[in-house]
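This document starts with one chain, in the form predicted alone, laid out as structure tokens.
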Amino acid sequence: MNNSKINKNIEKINLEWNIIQSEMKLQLGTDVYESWIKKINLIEEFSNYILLSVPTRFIRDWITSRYLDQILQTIKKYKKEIVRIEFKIEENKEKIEKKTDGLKKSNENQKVSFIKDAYFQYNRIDPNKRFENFLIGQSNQIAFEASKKVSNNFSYYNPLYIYGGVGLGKTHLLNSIGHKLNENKKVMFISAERFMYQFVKSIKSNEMVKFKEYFRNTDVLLIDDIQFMNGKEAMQEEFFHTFNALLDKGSQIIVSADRPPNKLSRIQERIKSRFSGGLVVDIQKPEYDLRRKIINHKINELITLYSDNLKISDEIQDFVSSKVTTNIRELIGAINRLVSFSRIYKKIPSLSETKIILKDLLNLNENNVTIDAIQTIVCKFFKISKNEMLSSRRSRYLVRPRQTAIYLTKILTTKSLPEIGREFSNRDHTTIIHSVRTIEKLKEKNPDMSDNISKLKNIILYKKDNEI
């Protein structure tokens, strides 16, 4: 089967939301899945956009500003013809479930607190990520013996402080360990993107004293990403304080992040060192071994559950084990695209084939690019300095290479608005939208300005220092 007719099939098949969702869940996590992307449903589908519903505007603004790239790129793999994506709002399904929530009540017994709003009532921690089913190689071996440790020898290390690129199980381990210590102590489980989505709602409803009493009255608490509170000092403050608090009356404190504390930034100096006092591991890329690993487990499990012959051939698998290499979360969306790809079309797709379904994941000198990169780039190009470029100042001599470098970042990697508006001086996202948009107009019009994106494109992806 050649690439065109391959091409032109995957185009004709309509959009199934449930895999676009389960994707999503991969590359976000349980807990930005369950909090937002969950409540977004598919209305239409049409020739170059889609519309999606969701309850409240309040969702669809935060989901806009922060999830709404990722959300469109996981599309365009399955239908490259949607450019962009339209919500409507369900007030009246919102308040049906609102009534709903209302009627429920709570099981006194349950062990594992959670924060109950207008909007979400759910137990964060995800039955089906168990000590039972953790894959083990060496790049993650210390990581998962301390978890252990501290599941069956309370407070032997605290905090537990766990780091890792995304998608490389310190999730997994925190509801680990939360699962082991649920069976006889209290265990709070949240993200920090939660947290501070509760404590900036308990200041506006005035229950702070309540808020207190849920992060305090615990035997356990495990936060993951705490990356994500950097810069809110109001909230850094009240974390610190509760997090004296544990310590003090002996809870134990589990914490996981995209790096170590010293390389927190805008973390108070006091809340990492807090972190650096107790044990500190990180969590490495998957190595070949344990990539197989993975690979062989996770087609066994989908054989079991859709009970197909779903045998992809030791080729394929060392070929996926050998070439996504990014996080077993990338790894696991590989195998899921390959076990659709055979579903749909009643085969098993070929190594051609095979390297077609997943040409995104196999750009490797795309998937390493960074911010850093990008900013430096650009500004040796246009030869101006980098504190020139990140400065607030608006000389026009500025803002092109500026608004340049925006747009590349935007286009070759998968950071959020958010995202990239804090690595260019903490820019607001609207500003971010803004230079995307004026690069892609004078791309049209300016030959020049064409030319030259695509002269830094090559020496970003291809390292082709001589072309500057």
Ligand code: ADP
Second form
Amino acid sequence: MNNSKINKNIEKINLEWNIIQSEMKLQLGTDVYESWIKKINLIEEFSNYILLSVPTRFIRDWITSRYLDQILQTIKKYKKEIVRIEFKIEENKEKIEKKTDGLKKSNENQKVSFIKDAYFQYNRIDPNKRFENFLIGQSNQIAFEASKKVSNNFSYYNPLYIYGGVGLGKTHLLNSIGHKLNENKKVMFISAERFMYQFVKSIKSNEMVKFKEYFRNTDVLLIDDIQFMNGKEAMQEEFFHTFNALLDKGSQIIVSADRPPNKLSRIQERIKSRFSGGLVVDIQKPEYDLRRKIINHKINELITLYSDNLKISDEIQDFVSSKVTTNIRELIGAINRLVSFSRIYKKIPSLSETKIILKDLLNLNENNVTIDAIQTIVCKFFKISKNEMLSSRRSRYLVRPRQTAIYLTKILTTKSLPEIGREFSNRDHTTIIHSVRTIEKLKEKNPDMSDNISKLKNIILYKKDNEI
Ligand code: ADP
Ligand code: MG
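In place of the form predicted alone, output the structure of the form predicted together with this ligand.
Zooming out: every chain and molecule, the one shown earlier first.
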């Protein structure tokens, strides 16, 4: 029995860590995740701190100096008591294999290939992001035209610096330029995060010469998200030299960032000033017309792709264009969701369904949704009392409503699993996960269940009490 308890504990820890890692991936982006966050493992959870493992000292220092705060904040969402993080260095399998791989020759081969591997892995220009499918409006016209210009008149603006908030099309434009110039030039497309990663890897494996050659050999260098290139003096030094060497030999450099050069933090002044030396353009938030255009384009694209006739109505298109204003990525995400809905249910979503499907994107005030309100509404719906819901009794007529309320709390609020557990009479968070999964499964199998959930969501979000 003791053993099974231990196993259960381990399972619990792993599960949470996966969730935390997925959250970090969303927050920091795939690149940062793949380079660093993925390499962190959870070893043990203590009352107010946790012990994590990373494969090398360097990775520990890197993570500590850049991401520790965000990691801690995310962990706190799941367990408020955690106030610090400790790291342990645990060489991973990969490294141990390398070590036992004693022969100098094979080691050498490995070194030579890693930059090449990196090239294949990270220099892939996305063929789906081209000028032809970049829609133009007031907010992105200048950036678009500058990008076209460097693609047609090499080195006309050098460097070209494009900046703007997330999801506004910077990477799309860099891809488009890369795609076009790749027809007859040597193009290198890399994110700043990756550039640094390769740099550090090269130092560690004594491959700096190859690294330099590799980057200085290109006709076009596209660097995405330069704001991540902060700190680390030696790296900036190397970047600066690469940058100058490329400009000297007439290569084209294009840089993207989330802010203008003078606002970059912890980046050397001379690098900033070289960025400002070329053309600096920005992309702004999409205006209504562009949003409408993108939605329409996306819907038509999906209709052609699936060759069905489920066309989202003009009313819904208008609604989404006026409500989802933050960025283009979210706008496209919203359309994808609506189209998936219509394909699954074989019908076009109504306005009120749209509101539910896009709830988190529409900025409907989440604070209105309290656990207490959810519990009250669910109890009323299933005609049980709140005491019964919160009791430990396991009769079937109580278990389902309880699980339903837990499920709704998870999807309609940002409360963490332990927080939800506390609000349901101190239930363990594994119980909470179990409830959420049970309802998810039932919803798929049982139309009544799924119908009840939609009704309840509607009541909770829009307080249409009369529907009970
Ligand atoms: P950023 O790099 O600025 O964060 P992305 O270039 O990744 O943004 O764009 C986010 C998503 O929106 C991508 O799928 C991209 O193809 C799409 N997108 C952005 N701008 C446009 C546009 N003007 N026309 C069509 N699609 C766009
Ligand atoms: Mg980007």
